[in-house]
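Next comes just one chain, in structure tokens: the form predicted on its own.
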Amino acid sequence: MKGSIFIVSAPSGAGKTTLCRRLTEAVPRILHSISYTTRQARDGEVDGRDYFFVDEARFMSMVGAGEFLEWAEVHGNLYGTSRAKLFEMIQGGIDVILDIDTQGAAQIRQKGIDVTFIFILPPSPETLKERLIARKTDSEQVILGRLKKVREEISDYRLYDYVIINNSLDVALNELGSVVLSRRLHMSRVDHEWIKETFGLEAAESKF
């Protein structure tokens, strides 16, 4: 059985990347998709683990070759999801979670791919600002730029299947895991042939 795709979007500082990484540590058979980006690695980030860091020329070459399922410019940097790597994982029965911005999510939605869309909200604008400052990875100018874009990013939340408010990381993680597990148990994921063979069922007309 193929794996499922879960897309998580949120404004910067809402905690989506942390939640996605914690989820892959807590729930078996789900991997965090690694995006390609042209931005510089932050302290502690590792190429091939956090992102695939490439220059703009390499990135645009991949765009031209159709290698990205989606790509977008976010806060002055380019980000993209490898089509081949993603489908290799789901063909192998692995669920994949992507933390991408609303532009990339919209591109995938337009392609009609079977995806579960999840939006992460901070509890308040003030909390979001505090988190951006506390992580100490961006300059004051970059933080101000991210905060200016928050309303634009959040305005797309109605396009998603689920909304999680990240007031407590542990609670939000539990809610995110519940979405993944409910998707795995959905009727569309059931192995009907296995049930029929195991319990000796005959093909029957639906009673509904």
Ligand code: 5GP
The other form holds:
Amino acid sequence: MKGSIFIVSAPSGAGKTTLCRRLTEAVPRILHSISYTTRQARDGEVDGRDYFFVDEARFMSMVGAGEFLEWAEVHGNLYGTSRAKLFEMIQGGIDVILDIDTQGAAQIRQKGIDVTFIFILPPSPETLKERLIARKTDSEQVILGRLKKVREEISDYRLYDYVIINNSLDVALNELGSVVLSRRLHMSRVDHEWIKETFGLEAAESKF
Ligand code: 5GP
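Switching conditions: you have the form predicted on its own, so give me the form predicted in complex with this ligand.
Then the entire complex follows, led off by the chain already shown.
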């Protein structure tokens, strides 16, 4: 059985990165897709673990070669999802979570790929601001830019399949895990051959 793709989008500061990391630690057989970006690595970020950090020339040559399933400019930097790496994981039966912005999600939606779309909201705009300041990873100017974009980023939430409000990390993690698990149990993911063989179901007995 091939793996499923989950797209998680949220305005920055909604806790999406932490949630996705905790999810891959808590749930087996799901991995985080590592994007390519032209953004500078933040303190503590590791190349090949958090992102593949590349310069703009390399990024644009990958765009030219059609290596990205989707790519977008977000907050002045380029970000993209490698097509080959993603499909390799899916073919290997691994579920993959893509932490990408709403532009990238829209590109994938237009391609008609079977994906579960999840949107994470902070409990309030104030919490978002507090979280961005508290994480101390961005300058005041960058934070102001990110906050300005919040309304725009949130306006697309209706295009998603699920909405999770990240008030408490543990509750939100549980909810995110439930979405992943319910997707795994969905009829479209059931191994019908296995059921047929195990229970000796004849083709004639099956109505499908
Ligand atoms: P950050 O710089 O804070 O890590 O990420 C900024 C934004 O870029 C986040 O909204 C994140 O979801 C988005 N992002 C990260 N990787 C990708 C990607 O591969 N494609 C797109 N479209 N957005 C991405």
